[in-house]
Each structure stands twice: as structure tokens, then as C-alpha cells.
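In C-alpha cells, the next block holds one chain alone, the form predicted on its own.
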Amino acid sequence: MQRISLAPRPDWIAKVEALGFDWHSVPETEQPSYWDESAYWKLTADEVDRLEAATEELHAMCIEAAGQAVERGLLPHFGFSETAIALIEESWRRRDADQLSIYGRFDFAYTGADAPPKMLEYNADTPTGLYEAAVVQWAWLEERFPESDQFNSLHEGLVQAWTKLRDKNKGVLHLTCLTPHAEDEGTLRYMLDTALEAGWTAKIVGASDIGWSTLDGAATNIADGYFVDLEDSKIETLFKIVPWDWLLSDEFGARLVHAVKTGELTVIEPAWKMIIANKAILALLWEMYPDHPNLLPAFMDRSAFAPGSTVVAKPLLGREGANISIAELGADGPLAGAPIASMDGAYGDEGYVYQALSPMASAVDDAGKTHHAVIGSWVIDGIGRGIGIREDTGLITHNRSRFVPHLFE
């Protein structure tokens, strides 16, 4: 892996906006651009092969670990409520018949060459960065390096996955997210496009616009109604970019659980994906596959690490780097001084998992700044379909870390 600097296209803003990529910049910060084409990462074909193989193997391992979590009664240790556990268990029992999962994104620490990619986490419920990985960096490649290649068959994979689901779920596909949110709304429009290309009849409805309808208009029993869109059309298949834990805590959460458990409502991603989206899966994977080359030591108790270890604390339900901290363990106490790095956020009450710190790809630019890269490796219907690279001058990748394109030769 090599980070190579180059001048951005003078009209890059107009070009990415013409693609519908309107969340390319970060206003009111010292970092004006989220999309950053002042550099790119160059990989070899062998490195791409390693990433693809690791992605598919780890996905299969996570499915196996999810089964173990259900069968061994481990879900309470994931911080799930009793309601969530009952829904997850029912969803898991129906997973083979439903085949509802579309996508997910692994985050890897990877230094390239012969080093194995190391799994940092699996964003298996509401992964971000899809449109820029699938479309925007591909358009950049075609203009700047048309003779090169890119690990990116995301669009084809999405259309194929939607086509498989179309044959199992007839009727209208509704797609939803919280609004206003430029990134989620843009991602939703892209998923709509791929579903339409696959032959679905589909429409977008804002999460706040989803209603509840009953025959008499006044019944309060959760079994006496169904979810509807703004046209009062019944919602039967719903793709959502809203975390499951947020949905379950909503005032309509009980109705949602009932509709899903009775089969009246199909939700994508399915509820069982909460297991592998939860950071507790990291400790379970390490227990099941100790010393696996693509895993890092991870435990639910920080004291399982030896004194002097550098450990990353991750909230079980955390997203986009929130509440992550990196610290060295001391000999006479849990921590040796202040954290090396940390991020604020609203997570952590649900508990933490502790994972060994791994080296990441890094490079120093002409201004002397060090850029650390995390590789987001996408899984579409169980297949490794491409990567997107986020980088930051800090050690923790967060929601404002830059997206930098890549190619391989």
C-alpha cells in the first residue's frame, strides 16, 4: 500500500455534485472536505486478493459466532434488552428461509504486503460510506486513471442481491432513514436506484412519516394495525438506515417487534444482524478462533490483557468512533496515565469490549502530517465486493474522517 499525493481536479465539487454526492464537505470545521482527492492509495493485486479473502472468511466466521451467541444464551452479555433478545432469536431461526441480508462493512487495519488484514469491527446493520465507495471513487478512477483498476463491484453486487430478494418478497419496497440527514438520504436514494434496477417497485418514506393505521382508527392493541406510508399504503417490506436499537427504543418499538415476529413486516437488515454489529462479537470471535491471523485479541474485561498492553476500549453499540479510547495498561492499575486518544459521544452505558491496538497503514505527507488509514471492506450477499478507505491524522476514525479513493495495479 502506498499513499500518493496529487492535485485535486479543479472542478471536483461540480463533478461530484453532478453525481448527487452532496455531503462531500464538512462545513464549519478546519477540515473543509470529507471527500479528499488530494491523495489516493495504491494497492497491488495481491493485496486486494488478501482483503477479499479475509472479508469473506470473516463474514462466515461472524455468522458462526452469531449462532453460538444464540445457542449458548450469550445475548444478555451483548447489552440487549429482553425484547431485543426475543426478536433476535426469532429472526435467527428464520434466517435461512428469509435470506434478507443485503450488505455490511468490515473495518480493517491493514499495512499491506504480506501482513494479514486485522478486523477492527463489523458494521453489519447500518454501514455508512456506501455511495462514495460504489460510485464516486469509480467516477474519479475513470477520469484520472482509466488504465488502472479498483476493487469495486459494489453496484453489480447490490443489483444482484436485490434481484434475489425480489423473488421472495413481492409488492412495494419502502426505504427509510431519519431526515434531514444528507448522507443517509443520499445513500437511500442510491439503494432505491439499485432496487429499481433489480425490478422492484420501490419508494422512499422518511422515518418520521411512517404512520400506524387501524381498521377503526382508535384501536390501541399492537395486533390491531399496521405501518403505512404517507399515502396510507401498507408497508410490508422495509429497508432502513436506522440502527435497530434506536427503532426498538421508539414509542412504536413494540408494534415493530410484533409486526416483524408475526411476519407482517419484513425489515432489511434483519434483526439478527444486531448480533454481529455489536462490538461484543469481537470477544466471542477471539474465544472461538484464538490467534486467527485476521483477528485481534479482544475481551469483555480489560484486565485480561497483560500490563503494558495498549488497548482500545469500544462501546458495544457505538458508531462512527464515538466514545472509543486508546490507553496503555499500567502495572499497578487499569491505566498508565491519560488515554493516548479518545472521542466523546453518547454511548458506553451499554458496556465496552476491549481490543488490542493494531498498526494501520500510515503515510507522512509533504507538510509533515501523518495520515492513518482504515479500510472499509464491503460484503454484499456474503461476497467481498470492494473497499473504501477513510483516513485521519488521529488514531480514531470518526464520522468526519476523510474518504480517499484507491486503485490497484
Second form
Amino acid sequence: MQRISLAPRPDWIAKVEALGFDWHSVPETEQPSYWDESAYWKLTADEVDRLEAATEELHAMCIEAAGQAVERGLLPHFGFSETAIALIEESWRRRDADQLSIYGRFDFAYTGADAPPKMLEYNADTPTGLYEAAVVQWAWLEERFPESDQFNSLHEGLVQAWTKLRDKNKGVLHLTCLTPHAEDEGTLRYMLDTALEAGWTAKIVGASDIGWSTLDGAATNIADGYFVDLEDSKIETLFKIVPWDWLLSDEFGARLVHAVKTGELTVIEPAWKMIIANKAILALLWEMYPDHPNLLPAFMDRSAFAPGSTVVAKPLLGREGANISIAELGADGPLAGAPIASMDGAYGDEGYVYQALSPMASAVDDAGKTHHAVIGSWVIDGIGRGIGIREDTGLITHNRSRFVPHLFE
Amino acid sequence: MRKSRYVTLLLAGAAATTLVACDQQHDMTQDGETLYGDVAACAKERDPAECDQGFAQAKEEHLKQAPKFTTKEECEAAGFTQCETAQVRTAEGGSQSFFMPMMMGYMMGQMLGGRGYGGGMGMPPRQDQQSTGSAGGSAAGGASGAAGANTAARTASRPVYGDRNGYLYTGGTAVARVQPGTTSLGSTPVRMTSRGGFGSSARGFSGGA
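Taking the form predicted on its own as the starting point, write out the structure of the form predicted in complex with its partner chain.
What follows is the whole complex; the chain from before opens it.
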């Protein structure tokens, strides 16, 4: 893996906006602030092979681990409520019959060459950065390095996955996210496009516009209702870019649980994806596959680490780097001094998992700044379909870490 | 080659559209409100005196709230099928007549003092639905949405009128939908839609993962 600087296309903003990519920058911050084509990462074909193999193997391992989490009754340790657990278990039981899954994204620490990619986490419920990886970096490559290759067949993968799901599931697909939010809305439009291309009849509805329709006099009666869009048409299949745990804690949460458990509503990603999106899966994977080359040591109890270890504390339900901290442990577990790095956020009450710190790809640019890279590796319908690279000058990748394109030769 | 052979750019066109197509306020029944086509339907579930009173109150509100037109043609052109005449007194002591959609029914909420439904349809209190809670009892902020926050304080009845597409409105917002062409709700069940029950518990909302 090599980071190569190059001058951005002078009109890159107009070009990416023409693609519908209207969240390319964070205003009033140092630029480039999100899409960053002042550099690219160059990989070798061998490195791509490694990433692809690790992605598919880890996906299979995560499915195994999800099964164990259900069978061994481990879900209470994941910080889930009883309601969520009942829903997840039911969803897991029906996963082959009527559960639709499209995608997920592993985050890897990978220094390149023969070093194995190390799984940092699996964003299996609401992964972001899909459009940037599938379309924007593809268009960048087409223009700048049309002879080069890129680990990216995401678009074809998505259309194939939607086609498969359409065959299983007749009817209208609804897609939802929270609004207003340029990034999620843009990603949702892209999912709409790929679903339409696959032959679905599909319709977008804002999350707060979703209605609960009930018979006269039963507005609070969960059993008699169903979800509707703004035209009051019934919602039967719903793709969402809203984390499951947020939906469940919403006012309509109990209605959602009921609708999913009775099969009135199919949600993509299915509820069981909450198991592998949860950071507790890291400890379970390490227990099931100790010393696996693509895993990092991870424990629910940080005293399991040797004194002096540098560990990363991750909230079980955390997202986008929130509430993650990195610290060196003294004897018996307590921190030795202040954390090396930490992020604010709204998570952590649900508990933490502790993971060994792993070296990441990093490079120093011409201005002397060090950039750390995390590789987001996409799984579409079980297949490794491509990567998107996020960079930061800090050690913790977060929601505004820059997206830098890649190619391989 | 691992690269996509093509990427369909429907996107360029899609980008211009905004996600929320409807800027009309398209909610909201208050939880616990019931829609009645007439006093008889109401009286099946509630105290008849209460139903009479609610009906009269709704009629009065309807006169104030319903959209008004100078001619029947204008009223119909606006999408309403059953336009009736009404008269109001002007400040100068005269009167003026106009057209407005007919009141098709009225909605009644729970009464002050905690009086619930009269017909044994007592629904679980709102806390039951909220107790599903966030996964892990974590710090999901302010879960209580806009919907129905004041349910207990509502005693008013609200008039309902319809358009030719079957949407039923109160105070200018759609609250339910029936078969287009329905002229009377009578005692037939009407599906009611409450909105706003998703999207309130986003934590430091900035997207996914």
C-alpha cells in the first residue's frame, strides 16, 4: 500500500456534484474535508486478493458467531434490551426464509504486503460511504487512470443483490432515512437507483413521515395496525439507513417489533444483523477463533489483557468512532495515565469491548502530516465487492475522516 | 478486472430531487383519538351527551377552519366533492355566504380528568409503548416524539372533511384516508394514520457507521 500525492482535478467539485455527490465537503473546516483527491492509495493485486479473501472469510465467521450468540444465550451481554433480543432471535430463526440482507462493511487495519488485514469492526447494519466507494471513486478512476484497476464492483453487486431479493419478494420497496441529512439522503437515492435498475418498484419516504395506520378507535392498538407511506400505502418491505437500536427506542419501536415478528413487515438489513454490528462480536470471534490472523485480541473485560498492553475501548453500540478511546493499561487493568486518544459521543452506557491496538497503514505527506488509513471493505450479498479508504491525521477514524480514492496494479 | 464495467448514472437526475417530497403537514392524529362519522357512531362507544357536545363543537370549529370559497365551482376545483353553503355573520352585523367542504365526521380524544374510552376499548397507556426502550437502556435522548405528547390534555373534538381522493383532513392536515368517492363515513371503520413516531431518538445524529 502506497500513498501517492497528486493535484486534484481543478473542477473536481463540479464533477462530483454532477454525480449527485453533494456531501463532498464539510463547510468552514480545513479543506479537503471529506472527499480528498489530493492523494490516492495504490495497492498491488496481491494486496487486493488478501483483502478480498479476509472479507469473505470473516463474513462467514461472523455469521457463525451470530448463531452462537443466539444459541448460547449471549445477547444480554451485547447490551440489548429484552425486546430487542426477542426480535433478534426471531429474525435469526427466519434468516433463510424471509430475511433480506444486502450489505455490510468491514473496517480493516492493514499495513499492506504480507501483513494480514486485521478486522477492527463490522458495520453490518448501517454502513456508510457506499456511494463514495461505488460511484465517486469509480468516476475518478475512469477519468484519471482509465487503464488502472480498482477493487470495486459494488454497483454490479448491488444490482445483483436487489435482483435476487426482488425474486424472493414481490411488491413495492420503500426506502427510508432520517432527514434532513445530505449524506444519508444521497446514499438512499443511490440505493433507490440500484433497486430500480434491478426491477423493483421503489419509493422513498422520510423516517418521520412513516405513518402507523390503524382502524377507527385503535390508534394505540399495536395489533391492528400497519406502517404506511405519505400516500397511506402499506409499507411491506423497508430498506432503512437508520440504526436498528435507534428505531427500537423510538415511539414506534414496539409497533416495529410487532410488524417484523408477525411478518407484516420485512426490514433490510434484518434485525439479526444487529448481532454482528455490535462490538461485542469482536470478543466472541476472538473466543471462537483465537489467534486467527485477521482478528485482534478482544475481550469484554480489559483485565484479560497483559499489563502494559495498549487497548482500544469501543462502546458496544457505538458508531463513527464515537466514545472510542485508546489507552495503555497498567497492572490489573486500570489505565496507566491519560488516554492516548479519545473521541466524544453519546454511547457507552451499554458497555464496552476492549480490542488490542493494531498498526494501520500510514504515510507522511509533503507537508509533513501523517495520515492514517482504515480500509472499509464491502460485503454485498456475502461477496467481497470492493473497498473505500478513509484517512485521518488522528488515530481514531470518525464520521468526518476523509475519503481517499484507490487503485491497484 | 475487478472494476465495475459500468455504473449507471441515473444519479445525475436524481440528485436534483429532494427527498421529502411533501412539504404539506401530513400528520397527525393524536394517539387515542377516534374518528366518528356521526353522533350515532360515537354513541356506540361513549356517553351520548358527550357525543352531542363534541359534534356541536366540531360543527362550530368546522365553520371556522374549513377552506372557504365564493362559488361552488371554486370549491370543487380545489378538490372537494361535497361543497355546501354556509353563512357567517360579519362584524358589521350583516352576513356572508360561501362554500366549503361538508363536515364528514369528527374526532374525539380522551377527556380531561383521565376519562378514557367508554366502550371498553381502553388502550394501554403510552408508557407501555415507550418501555421497549433503547437497546441496553443506553442514553438514547428524548424518545418522546411530537406525536400525541399532549394526549391527556386534549378534550376538544375536531371536525373532519374530505377531498375527492379520499383524504380526510382536520385543520388543513390529512389524518386518514378512505376510498375515494366516499360521501359519508357513517359507522364504517376508518383507518387513521399517526406519524412522527420514528426519528426522534437519533443520538448525536450524523449518519451511520
